[in-house]
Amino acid sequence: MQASRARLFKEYKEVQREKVADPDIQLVCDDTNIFKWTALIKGPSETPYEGGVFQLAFAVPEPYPLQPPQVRFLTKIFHPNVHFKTGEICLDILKNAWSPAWTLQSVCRAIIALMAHPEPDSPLNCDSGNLLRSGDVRGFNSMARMYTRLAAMPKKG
């Protein structure tokens, strides 16, 4: 327990130190719970999510770095490897290649590389895998920027 309390102080300072550098990612603890974290991370551009921010949910568990942490879109998203209803999101680093030099803001990265590159082979959103997989780029593209325009973008007005 003190081993990953001391690498997420460690992750803290260097978020604190990399709000400039990265601004597609904005990663927060909680004030009262190490082990909670939430990120707002831009889409990706040229994607259908672009122009949007999506809430991410991280929950650290106590063996972290040597368990991946467990993370969830909070906003709504349409794409083949984010459960719709519950925003699990299926990623081998989080599940079976997990490597303790990943980091949270690395983890970051990561799904916003799987928003832009998704693998419609292993979906848990089957509508969205299937459009994907039966060559429908053009529905899949209309379906995830209507979401993105309903979930992820400010309203105006």
Second form
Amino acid sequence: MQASRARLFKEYKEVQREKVADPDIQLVCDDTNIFKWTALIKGPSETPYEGGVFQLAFAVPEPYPLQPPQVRFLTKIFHPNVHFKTGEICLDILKNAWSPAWTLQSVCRAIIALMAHPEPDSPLNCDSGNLLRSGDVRGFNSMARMYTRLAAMPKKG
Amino acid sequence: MDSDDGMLDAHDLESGEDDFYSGGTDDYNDSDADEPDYGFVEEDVDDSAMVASHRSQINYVVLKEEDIRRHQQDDIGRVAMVLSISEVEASILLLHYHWSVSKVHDEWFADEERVRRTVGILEGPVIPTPDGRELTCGICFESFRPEEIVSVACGHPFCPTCWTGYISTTINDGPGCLMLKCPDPSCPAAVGQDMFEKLASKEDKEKYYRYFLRSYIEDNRKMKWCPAPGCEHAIDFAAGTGSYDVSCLCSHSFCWNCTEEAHRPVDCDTVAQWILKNSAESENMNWILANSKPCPKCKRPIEKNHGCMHMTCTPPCKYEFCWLCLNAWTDHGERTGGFYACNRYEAAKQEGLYDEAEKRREMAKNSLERYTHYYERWASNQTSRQKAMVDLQIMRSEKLEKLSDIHRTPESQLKFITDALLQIIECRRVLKWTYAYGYYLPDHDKRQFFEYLQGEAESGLERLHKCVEKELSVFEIAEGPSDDFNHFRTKLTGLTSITKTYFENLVKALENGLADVDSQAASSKSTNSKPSKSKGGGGKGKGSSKNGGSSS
Ligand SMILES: [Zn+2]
Ligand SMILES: [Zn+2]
Ligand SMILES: [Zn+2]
Ligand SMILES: [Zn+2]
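If the one shown is the form predicted alone, what is the structure of the form predicted together with its partner chain?
Expanding to the full complex; the earlier chain stays at the top.
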């Protein structure tokens, strides 16, 4: 408990310092609970998520960083490796490939990379995975862009 | 992890690793080709040798835990010496290459650089060596003096507390801890046994070494645990020789290939199919397993508490009948043309025996009736075998001593009795599996020949089993020594030997796929007084010509 708290506090201070350095990620620690974090990440350019801002929720377990944080999308996203209803993410580093040298910040970076490079062979969202696997990139892109516009962009007017 | 899984490479077989195997790879057929058909078992052959004598060379070794440890340590030591690396590094290599010493050598000498990269044995640090300033632990992000920091070969700095946590987490996640890498996500450096030794708690270390030992068996293509419940022995098997049957020190015999109980001469696919079939039919078959049937004459229930199929109803009825066909035992000779034929499905069916049994009439489907025939015989032999095993145990623990006293004979000279029981146990096993074989045997010509051989073997076995179960009991309560006991010895020894020959013929024929009809029929001539009664004769010509007339 003390070890994870100390480590999270170090990450907190690092985030304060790096805020300007990585404009695509904005990590915020909960006001009352250092084990709860949220992040706002920018959809990577040249992807159907470009222009969108996506919110992630982090729940950090007590043995952190020996065990990975639980992360999910709070913002709806159409992506083969993200559960459309729950926002659950299928990403190896959040499971068996986790390393205690990862940080919440580097997890955000990995998630941005996943948005740019979906893995249609381990889909949590089958519709989206099937579109990509059948080679219908246009169909996939238009669905993903539609949901980005609907859920991840500030409403105009 | 690597791509060569499932491929048995030649190196494994040809390496010098198997110098502890007792023998070469003599063909099974050659090993006993010149044995006489008759002839008594020599007194000084030991139990296991006698039962195994008709098998091919022993091509496996049973390992106890201390043997496993020793073999593992020997392999590690050998790799370390040949490659001039530490034992820790040798272990990492062997774990990666599934404990194949020859594979490690081949890969290493083909491309050491690539192997080092793949398994994570680095030659030096991948980051600049510390210049005496404080270092930041890559996990807790705290600062430490360089001497407090612990690293593997790569040099990535972590504090001992974080290492311990990292190692403990991975050990408790399972055997994956054996392939642990540096905590730095992009670093390939392997974490060796020395780190576990230095940094893990006592309890975690025990778990780790358990996994390490298990890996030597479970990740090794030529090793398997004995599947008997509670047994902790392993079998080291040299592939490439004939039989898959292995026998553990715990007395459990199993098939190396499919780990079902030993089933030679029947192949693994047939066994798997049969076992699947049995579980699908298990409800229908439950009633068959019941160990009692009404006496065909007086209808009183008779319990089968002997191993042999020759039943005698209790007095005053005393009707003697066959458990399998429910006919008078004396009928066997005449009705079936002079020989035992209860193994034959077609014969039983034509006799209309199946119409009589009420239960069977309910079974409308022919297929189920056919299956029932084979299943009942398969299961009966299993039961008889277990009975014989119990008998053997009692014989060894109590009866031999009594017999020895009564007949003033040293126990060593009573070995013919245990030999007979051991032969029965082995034959019941073979016979049992021949019924699974028979169920799946489609070819009609071959079937006749098969059933002929099976029938001969079975009738021999029934005589032997009956002799040891019934005739022996007289001598267990005798007053003192008699000539009769010597006659009994001669008879039982002879029956044991004859039965052994019958079964060898059966096993050989089945392993040949019944291809060798001519030579088999010829060799069975000497063990059988009238060769003309072989109905299999009709199928002879076809059977052999189809297969080019190969002979043993
Ligand atoms: Zn640390
Ligand atoms: Zn490293
Ligand atoms: Zn065993
Ligand atoms: Zn098998």
